[in-house]
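Only one chain comes next, encoded as structure tokens, the form predicted on its own.
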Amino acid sequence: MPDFEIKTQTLNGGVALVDVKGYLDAHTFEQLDKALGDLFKSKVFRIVVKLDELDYISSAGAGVFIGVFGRAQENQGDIVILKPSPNVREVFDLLGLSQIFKIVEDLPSALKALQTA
């Protein structure tokens, strides 16, 4: 099975940076769902998800983002997508997620997008 890795760190201002690498699919989506759920339990609702090293995302993986988006917004938060890989960007475009999520190319832009949330 391909490698999958999630690293979470807290940035200034109560923002979390979640770095997702590898393959996000039916075998791994629950790990991302748990990581984001743990942030919510810690009252962190402003999240930057870095996807430049995510090689593949399935519909199950994309479903995680759909599921957590509303919960973040209900708690005056937001989820910003940082530098999705070309494959992931294509899936986001095909599923219409590019119309829902703010997608940015660098961390300062991501933090600015969260300030306007």
Given for the second form:
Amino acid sequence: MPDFEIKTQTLNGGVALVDVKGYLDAHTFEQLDKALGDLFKSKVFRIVVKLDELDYISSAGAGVFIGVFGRAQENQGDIVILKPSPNVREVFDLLGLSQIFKIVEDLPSALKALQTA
Amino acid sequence: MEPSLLVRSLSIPNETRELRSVRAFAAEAVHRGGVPKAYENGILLAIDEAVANIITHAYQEGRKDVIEIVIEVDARRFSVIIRDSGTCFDPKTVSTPDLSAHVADGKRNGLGVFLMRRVMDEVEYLFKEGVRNELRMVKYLGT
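For comparison with the form predicted on its own, would you give the structure of this protein in the form predicted together with the partner chain?
What follows is the whole complex; the chain from before opens it.
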């Protein structure tokens, strides 16, 4: 398992799949912030973020999603969270973010959720 | 007979790259102390948030310090004391965030103390003038 890794893949229909692995904390969050910012610069605003191999997230990591959510929606996009690991889901629940973000368990559901964005 | 008490301590430089070591240190205490698995992520989170807050907010650019973390675990509770010499900061002055407003404004900060309070049963700050700042957090293991 890497300490921290981001892989970005472009899917059909102008959707990006961002796979985040390892730990997302006050040391690594800027890398994810930059990766999502680069997608915005490329006019990609419909983003699926896969978190099943993200072992840990702190408020700094959650803050990245909070920071980009509004900008995606302002541009007719959305951020959908795919398969968060139990630790990540716990932090989303603690922060109340599970009520704000669309959280799905498979890619077809994520793509469907983006169609309704 | 005295209940068994596990005591562990760690000193780290005030750098965010040390957060991973802090969590590994806390995880070792959780495992060795027999803390129920259900509490592990929350306890690691609270300690990480506390140390990250100190590293990112308590120092002027470039100032070096050593942060000391002491964990004590017994059958009843997991307690942690975090000491630093940065600018004093009282978590009690941080109000509970309005998450909807945070998201609407894209505001990223101010959630760490909220999480510490959500997860731990006690969060207490002690400022010892001219000595060290001290943050003490307790999780009661029966709750």
